[in-house]
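Shown next as structure tokens: one chain only, the form predicted on its own.
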Amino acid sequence: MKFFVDTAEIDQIKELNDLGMVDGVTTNPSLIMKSGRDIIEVTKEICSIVSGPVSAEVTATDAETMIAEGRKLVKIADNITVKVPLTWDGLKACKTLSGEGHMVNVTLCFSTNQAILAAKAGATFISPFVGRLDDINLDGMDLIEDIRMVYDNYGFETQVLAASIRTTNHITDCARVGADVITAPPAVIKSMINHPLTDKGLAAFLEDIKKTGQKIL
């Protein structure tokens, strides 16, 4: 499963692009919002430290500003992927981005059949909100189950890129499932690396080797 980083902060991206934890960036109007940057100057930075996707969101609502936008953004690097609302004028800017052999991420997604669509437009990448779910008392989870199982049943290529990602339950979830990617802030892909065991049996070991007095340096 690959791990895409939901942030437009970039000392965050470079911490885990480190690690090898970065197949990938996630960005959106709010996340560009909170950097206090501008949309183009950002996005060229973020590709030119993460070699994967790099999903840039368009700001118009109708398919004719949408390719415009589209068609600019990926003057950007050779690694953006446009990110477009499933909407059907972001559903006609998938199908001719796509078709001009665009990277294209179609975002938004609350049901399969909104998947099933995004996927005949040619979408790379589709995303389904897991969180966003859960906040109305809905199986988050389930979608991303339904989705993965009918783009096998019928060989779409367009590969399911969790979304709204809240905890690593979410991604642990995600991984049984088969979702292809993940995206989350890195805080929750931090936290992934957290156990009390781990932590206690660390203290003990620590606590014994003291005890003999020993030191390797």
Ligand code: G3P
Second form
Amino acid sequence: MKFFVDTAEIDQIKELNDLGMVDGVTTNPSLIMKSGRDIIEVTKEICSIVSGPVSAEVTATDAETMIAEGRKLVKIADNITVKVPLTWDGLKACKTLSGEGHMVNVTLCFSTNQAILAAKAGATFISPFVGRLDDINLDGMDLIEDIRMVYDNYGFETQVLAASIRTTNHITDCARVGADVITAPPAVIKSMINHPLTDKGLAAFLEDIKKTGQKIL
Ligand code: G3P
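Next up, can you give the form predicted in complex with this ligand of this protein, since the form predicted on its own came first?
Following is the full complex, with the preceding chain placed first.
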């Protein structure tokens, strides 16, 4: 299972990357806004830190401009993945850009049918949004499971990139149903380590070794 971090915050990317936890990065216009940085500059800096795919999202809504934006974005670095929305224009841009050999991430996926269309348009990644489906009382994980099954049925090579991951349980469930990639905010990835029995057990071990008066160094 690959871990992408869903952020444009350089320090947080570096911290997780140094731990070997970053297989790629995803950004979107909201995350760029949050960073307060210029999209080209911050994306270039991310690509200099991370060797895996770095998704940068187009801002146009018509295919022609999306393609032009995509061609500009891929010049930033070899690991740029152009992110396009799941619209007919987005799929047209996906077909053209993937045909030119570029990685494409089709985002804002909320149904299995949309995922089928993206795969047929040559998407490298499909991004179904788990949390936003949960927000409206649907089951986001059902969608991940369904897309996995359908892609496997037909041998589609598009990777299932579970997005809008909000909890550690989302990550466990994605691993169970076979998502290829999860993209999550750094805080969610970092909280995967938490367990009260680990803390309790460590405190007891430290207390006991202290009682012996022994030290290794
Ligand atoms: O990359 C897009 C996705 O991860 C957004 O997540 O929490 O804003 O629904 P969220």
